[in-house]
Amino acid sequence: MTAALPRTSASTRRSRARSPLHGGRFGLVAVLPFVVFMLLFAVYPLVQVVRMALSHVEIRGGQFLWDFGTLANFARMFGDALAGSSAVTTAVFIAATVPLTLVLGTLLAVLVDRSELFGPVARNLALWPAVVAPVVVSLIWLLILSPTVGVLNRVLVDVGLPPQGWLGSEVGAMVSIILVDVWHWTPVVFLLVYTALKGIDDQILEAARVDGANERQVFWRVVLPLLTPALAAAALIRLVMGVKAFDEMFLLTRGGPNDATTLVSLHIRNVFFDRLELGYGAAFSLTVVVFVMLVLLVSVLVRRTARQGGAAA
């Protein structure tokens, strides 16, 4: 009799933690912050953008006049031409920027990884322009691509070259944002690729040099295939990244020249805060964020579909 009040309690302990209305109480209140959070910061601003690209909205005497109900916003990116040509503009921005990071962070990881002396000095130098703030590295880049006072420039006339417009033309301003973005976020890359390669089980790879893979073959055959769910989880940050691009750009070159590097980031703000048309700015912030969620859709569905293939397999 002594002995089963123990366990009886016990039991009932365990029946009490197991309660859906126990759990469901202490879930509640553990993403009531949460929910709240994305409530005020995420679902109201995104309900009013919504609702701002779907009026005419002007700014009276302090005050916002809405016109509610027409698709006018919509229909007007189709004549807007410097819509059509900073969309453009992203996708070459993207089409560069990704697969260059995407080469030299995971270059760099492994360099990184095999280097016994230099390993934690070159993980440290690695990240450091990453935590750089923008600003900052917009006046490092102003400092070495400026047409006077660049130190790229300098060294051209010293060797006995015509010194450059790298940010006064619209071929140069762009292969200098472009150079500009690698060289800032390839650390991301870098880190997630190096993260992914300290996981690889060393078991695997001496597995593959008892079987007689050389090293070329271990990367290519047995590491590369490993780092697949780190180099698109990259890829697709990278993605995000491009379509959020600003502040180089928008310090360095203003979107110019001729709109050369005027990017949908760039239009956006023009259409907003210079020309107070916020109604078109909303709806085309609104384009650009569905269009970017159905990339990522895409992308997460390909790889389940691949994943599922290759265990099928």
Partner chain sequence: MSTSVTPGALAGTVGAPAGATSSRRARRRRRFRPAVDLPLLALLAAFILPIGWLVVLAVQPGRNIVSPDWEFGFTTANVLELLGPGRPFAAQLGNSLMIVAGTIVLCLVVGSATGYALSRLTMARWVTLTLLALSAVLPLIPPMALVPGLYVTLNSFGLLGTVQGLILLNTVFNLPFAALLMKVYFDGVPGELREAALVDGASELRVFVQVMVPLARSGLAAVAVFVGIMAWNEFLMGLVMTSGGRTSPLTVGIASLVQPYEVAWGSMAAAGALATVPIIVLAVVANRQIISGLTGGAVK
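By rigid core we mean the largest C-alpha set that fits within 1.5 Å across both forms. Residue numbers count along the first chain shown, from 1. What you see is a predicted model, and the numbers here were worked out from it, not measured in a lab. Compared with the form predicted together with the partner chain:
Annotation for Met38: C-alpha shift of 2 angstroms or more between these two forms, rigid core superposed.
The form predicted together with the partner chain, contrasted with the form predicted on its own above:
No partner chains or extra molecules come along with it, only the chain itself.
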């Protein structure tokens, strides 16, 4: 009885759950609000965006004039220098921020895990930047980077270095928004890696040490491979966050100077709200969404193939 209990109860539970006696109507009532919400505020707007992308939209006298059935919006993308440069800028931004946050977040997780004295406090403090509103993050860094009151230049002068025009030059602005993004979102990577680190069975590490591995070898050969799924998840999350990044750049640099920090989200905003070219803006944002999904799909497939290869070996 005792030995067979888990399997029996699991199978009866499954068969009972499938029986028409339970679930049915209450299940529909339970998911109905969710479905209604999603249809109204996710599916419908998305359908509108698709329709808009395939239309010539004009605003005349406060009225929207739709002219459906054109691919001109997509064709225009190839001739739009700013669309291309915003894609490149976003790629540079992601290429810089994702690895930096991954390395710093992992380092922080390992240090917090190892620190006997400060570990518990650090685990709490390390989350603070991630809970601060992006708007306030912009404000904080403006107070640090500003040409007039910025404390960073004051510190630089105090230690004998020349002050820098952080937000004023093209390279400086890019470096600034990368710095701000890394500061803001490293805690998220830290949390993901730290929880994965806590999930590693101590006996595996013990076994490696018994076999004569030193701490460095234990980390690089045992711990890091075990963290790979968490790191991959963190990289994907950060990638999506990089594509969606908006608030900080909008407030800190307004995409400038000379569009050097105009990321795709900012470009979409400018097309929608400054140029009021709704059709073209929709086409561009749709392209971005499709691109992100393709990247995610490919990375999931790669991960699955890698896992199957590992299982076969």
